[in-house]
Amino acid sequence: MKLISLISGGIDSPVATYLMIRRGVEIVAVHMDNRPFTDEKNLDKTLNLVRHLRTLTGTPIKTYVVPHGPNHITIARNCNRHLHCLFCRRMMYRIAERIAEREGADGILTGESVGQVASQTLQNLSVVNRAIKYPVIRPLIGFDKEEIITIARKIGTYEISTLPGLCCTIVPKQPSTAAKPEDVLNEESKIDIDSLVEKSLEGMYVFGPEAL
């Protein structure tokens, strides 16, 4: 099995990636680069996490870095701000799905768990799932934060994930926790989704499995 892992510089996604590598899954990492709404340190952390996972597991990991900042700008200018995190994740999933098609992957892997942040309520996760046809694998779905941190400390990713870095600054102050699919679709109709996906794919760059 091959999965596209949406990996950030945070705590959760490296743990999810590790757990699936341990199960024998081949991983292709995809990092959504949120600059200018984050900083260079977040990209550096992500690449360091991929290096660490490669060394820890002895598994080569091909890594895509995709520009996501321009998508945030378009979404923020045209769509309901309270739904921004959902639009963001749906866009991430669409891009990951296109990369999955290129790579012959079987699904998308994320570090999401129920209720950890506003975008990860069951209702919102359902709305996000509808953006793509590929299955989304969430090995941390029932874990609480302390359980995830315990694993991160054990495998040595926690120290990297908690290094200084600018958190995403475009997150709305009051994100929706129970979005309705019809509202999301109505708002998304205000932007050219396909064009944004294509531009993201055109702007991405790739590190080979042993390049990092």
The other form holds:
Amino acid sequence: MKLISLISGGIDSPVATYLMIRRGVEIVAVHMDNRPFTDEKNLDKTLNLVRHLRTLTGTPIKTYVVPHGPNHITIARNCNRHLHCLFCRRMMYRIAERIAEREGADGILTGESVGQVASQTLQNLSVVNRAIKYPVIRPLIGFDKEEIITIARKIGTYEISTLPGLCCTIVPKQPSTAAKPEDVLNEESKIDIDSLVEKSLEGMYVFGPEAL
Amino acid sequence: MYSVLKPCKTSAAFEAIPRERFTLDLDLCEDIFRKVCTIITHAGIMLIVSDQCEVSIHKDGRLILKTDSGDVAREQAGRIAGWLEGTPAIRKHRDSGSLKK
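Can you give me the structure for the form predicted in complex with its partner chain, which would complement the form predicted alone we have just seen?
Below is the entire complex, every chain and molecule, led by the chain shown above.
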């Protein structure tokens, strides 16, 4: 089995990735680069996390870095502010799905867990799922933060994930916790989704399995 | 104008909070800043510029200063305040007094 792992510089996604590698799953990592709404430290942390997972598990991990900042700009200029995180995640899923097709992968892997942040309510996860056809694997879905941190400490990713790095600055003050699918679709009709996905894919670059 | 500077929880940036409530017209800000620093992007809800460090400028006047140095952050916030002071880009709220540097 092969999965596309959406990996950030945070605590959760490296743990989710580790758990699935441990189950024998082949991983292709995809990092959505949120600059200029974050800083370069997040990319550095992510690449260090992939490097660490490779060393820890002995598994080479091909890694894509996709520019996501331009997508944020288009969304922010055109769509409902409260739904921004939903649009962001749906874009990430769409891009990951296209990479999955290219890589012959079976699904998308994320570090999402219910209720951890506003965008990760069951209702919102349902809305995000509808953006793609591929299955989304969420090994941490029922974990609480302390449980995730315990694993992260055990596997040595916690120290890397908690190094300084700027959180996404375009997150709305009051993100929607219960988005309605019809509202999301209506807002998304204001932007050219296909064009954004294509431009993101054109701008991405890749580190081969042995490169990190 | 920006009397409070506090490190973000990640300590990778500083946050400058306006002393008094006001709203920024980011389109006018862009016109002003274009003459004195580099515009990275105007995302409608925020403007990102680069000067001594990269700065996210929000409509409510809040600044996120992307630097590890408190000195650089304070100086940068002061420079932005200086560029904005007395321009039509600042819309004061009725319940706020005169802007003080």
